[in-house]
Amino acid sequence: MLNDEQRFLFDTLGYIIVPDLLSAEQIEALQSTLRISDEKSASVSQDEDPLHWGKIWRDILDLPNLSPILEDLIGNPMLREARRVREMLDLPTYRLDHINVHTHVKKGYEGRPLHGGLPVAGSFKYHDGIFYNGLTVVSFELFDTGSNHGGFACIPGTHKANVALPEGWADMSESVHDCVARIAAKPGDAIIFTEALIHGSLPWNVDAPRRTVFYKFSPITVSWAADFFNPIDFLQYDDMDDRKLAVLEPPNARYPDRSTEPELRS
């Protein structure tokens, strides 16, 4: 799960960066399947969505250097004790609540402005040491983005914020303040934030391109997109075992011994 340094970061930060998150074949294999941008919430029946991409958009689902991160942030610890005890399948805690897709992102973009925080957007609770974390982004980046590049840009420590953010700072496409963070990532990072932090997109002020993935996971019995995945529309691919299928469920409290549908693979 998180190591102590992860741990202390996100508590205190709002957000962490996963170096190398992505291997250059990963990496390549998105980009050589990234079609347009996606900035719908996932309605998965349609061809277009990115889980229908490829088979490397469908094992982002359930990677393990990614996963029990997630569970460290999202997951439900009661109920993997009481999996554990029972001796059932080891099933991820939280899901996928949708993806956004960016490939508009060229020179002269001008950003997006901030937005986020509490308790619109997300929510943030650490207690008696278990994080407790609504909707949380892990963005990909395909492309480099340096801090002067422009690319996601936060105010750390605002996922504990208890006032609203001052009038006018929120627009960045003329001027960023000072307490505005650039986060700079090269291929294969990952960056995980929550959305009850204040973020944002600086303008992009170079010639190539920003390619950036957002995987938008959520826990278990929460939802904020306002369609939800169906883990039946996916059983058609072989490379979906019950984990990933898991992640796919619509918001419930899967408590042990309930009935699954579709039927585990196991």
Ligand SMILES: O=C(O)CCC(=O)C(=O)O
Second form
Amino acid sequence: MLNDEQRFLFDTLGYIIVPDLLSAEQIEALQSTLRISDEKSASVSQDEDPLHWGKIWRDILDLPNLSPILEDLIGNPMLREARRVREMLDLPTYRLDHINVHTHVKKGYEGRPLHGGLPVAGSFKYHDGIFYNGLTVVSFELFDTGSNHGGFACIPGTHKANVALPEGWADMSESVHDCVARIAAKPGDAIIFTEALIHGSLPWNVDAPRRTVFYKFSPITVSWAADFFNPIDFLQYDDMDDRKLAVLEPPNARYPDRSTEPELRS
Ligand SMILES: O=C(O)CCC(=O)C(=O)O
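Could I see the form predicted together with this ligand next, after the form predicted on its own?
Now the complete complex, all chains and molecules, led by this one.
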């Protein structure tokens, strides 16, 4: 679960940083198996997606220090309760929408303009103690994005904004408006943000390239990407348990009593 501080911060700012979410071994495993050299900002085709690159890419689908946070931010409490009453397996009640892997951010990169914001790019609501987030991003930083290096930037609080971003603010290649927060993270930290937040990438001015892995999650009935994962493609891996397979299900309401495809392993 989100702790009280994280709950306050996500509601107020539209993002949180979870320090040291990944261990040094997990970072090394991601670094050494990362295959794509220049992915820019488009989604990787889900046929050739990183979930086939190695076990670590599948492990981070369901991390014990991350999944309860995602459950709180995007999960469906009614479905969880229905499953609990029926003494069913505790499967995630959110889904993986798509993955991005950024390796193109090198010295001289001019930044990616600010984008996102309601209602263009996502949804955000908090009511009666429950978060209702649309597309929600977990960015796993594999390189230190100390605040003078670049990396993730956002205008905190804009996931609740009503007014469009003023003309000329989006482009950060020449200057960055004072209200834009530079969010530094070190390898292993995760920045979790709602796509409803106005955000972008800062110019990159250091020699070493930035490497960031983005796992983007959606509510169970909603899709951002135009194509979906098929859990059946991942049955070949012994490390795929029912929870990980459930995260890869295409969008559907996941009624507690329906038959599942693939069938539960346990
Ligand atoms: O550089 C970043 O961390 C921001 C990435 C981004 O804008 C996105 O994934 O939508």
